[in-house]
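Only one chain is given next, in structure tokens, and it is the form predicted alone.
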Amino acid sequence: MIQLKNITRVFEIGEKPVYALKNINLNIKSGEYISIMGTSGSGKSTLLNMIGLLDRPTEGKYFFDNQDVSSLDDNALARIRLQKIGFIFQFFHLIPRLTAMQNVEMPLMLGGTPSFSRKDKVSAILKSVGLEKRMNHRPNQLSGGERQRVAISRAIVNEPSALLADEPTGNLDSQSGKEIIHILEDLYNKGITLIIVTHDPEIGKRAIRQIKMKDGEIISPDHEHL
């Protein structure tokens, strides 16, 4: 499903280029759950960046599916995001004016579902969630773990069949950060790729397979996994 060849992410600060990602070579099975781990610097989050089709590499070659998207248009990036790569941040990245359906409802209406088929929809995924009784609650009438599931509703309901999920946990307290791990791991089971960014061992760990990375290399043995 996903496949990084040689991916190397170069940034230049003043006149001193800062290598993000070093040579990366890492194959992602349809289905697996994965994490990334290391320190703040160690570029898990400019990996799942790159995963996630948010950056281009600097050289070296990504395939999505079969399908070479290194040299792709931002266009037909932005229309594989849409339809196939679902996003969880930290901090939840809601719209503020708008009620939690209506953020659930943004990437149907970017992909052009029209209203009729919508509200069923996002109504059910809510309730999946949960927040059948807040679907009209704007973000700030919501607690954190309220706004993550949110997130986590808005970013599925375009059914995509790979989850980025970069430190999903990191602003919420402990039983809220559980409940959206369980949420997470229950789309798992029910075959999407999952792909978790995170600094916390114990999430790191529930993953079936973990990668570690220093210094924009990944460390860990089995990170190509063939």
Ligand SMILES: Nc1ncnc2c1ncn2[C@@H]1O[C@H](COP(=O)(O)OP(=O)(O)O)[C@@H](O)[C@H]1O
The other form holds:
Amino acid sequence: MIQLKNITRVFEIGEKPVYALKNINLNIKSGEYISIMGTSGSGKSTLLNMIGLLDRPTEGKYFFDNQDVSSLDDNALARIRLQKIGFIFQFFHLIPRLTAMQNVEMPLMLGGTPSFSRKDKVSAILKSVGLEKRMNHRPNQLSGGERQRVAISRAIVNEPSALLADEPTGNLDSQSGKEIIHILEDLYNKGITLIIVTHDPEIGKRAIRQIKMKDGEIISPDHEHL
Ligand SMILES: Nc1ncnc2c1ncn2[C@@H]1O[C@H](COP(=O)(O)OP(=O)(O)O)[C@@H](O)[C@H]1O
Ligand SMILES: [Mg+2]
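In place of the form predicted alone, the structure of the form predicted in complex with the named molecule is requested.
First the chain shown before, then all remaining chains and molecules of the complex.
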């Protein structure tokens, strides 16, 4: 499903170029559960953004669902993201002036789903993550764990094949963090490809495949397994 071939990402700001990713080779099959760990600055977010088509390689090739996406333009990448990839972040990235319902509805609107079917779908998803009583709340009226559940709902509303999470529990207390991981693992058990970047070894070791990064490189030994 995901094939990174000799991917390098260089950031050219200031005097010295920063090699955030160095010659990464990584294959990920549909339905895998992967954690990405490593110290701060080791390139975890850059790798996840690359996998999620939010960034482009400086060098190397990327095949997503057997399509070479290295050379696609922004619109084409956005279309693939909207249909096939869900993202969640440490700080939720919800739109503050919209309700939970409206935040989750957004990707359906962008995808052209008509209004009447949007409402049913959004209600069902918010209910499935335990937010049936919070649908009309705005993000600042919700707890951190509730905000992340809205973010998960938004990420999966278009039924993506992959769900990418960048430190999804990094801003939560441990109980809310556990609940979020259980929701993500439920989605994995239903077939979604799950990739979690985390600092927390307890969370990292739950994944079926653990990838460790250091200085822009993957250092765990089995990363090229198919
Ligand atoms: N947009 C950017 N511009 C310049 N440098 C960046 C940018 N994003 C990341 N970097 C640099 O790339 C390296 C890896 O960053 P990142 O992937 O965010 O690490 P991690 O998520 O593991 O903490 C760091 O040295 C960081 O400063
Ligand atoms: Mg990061």
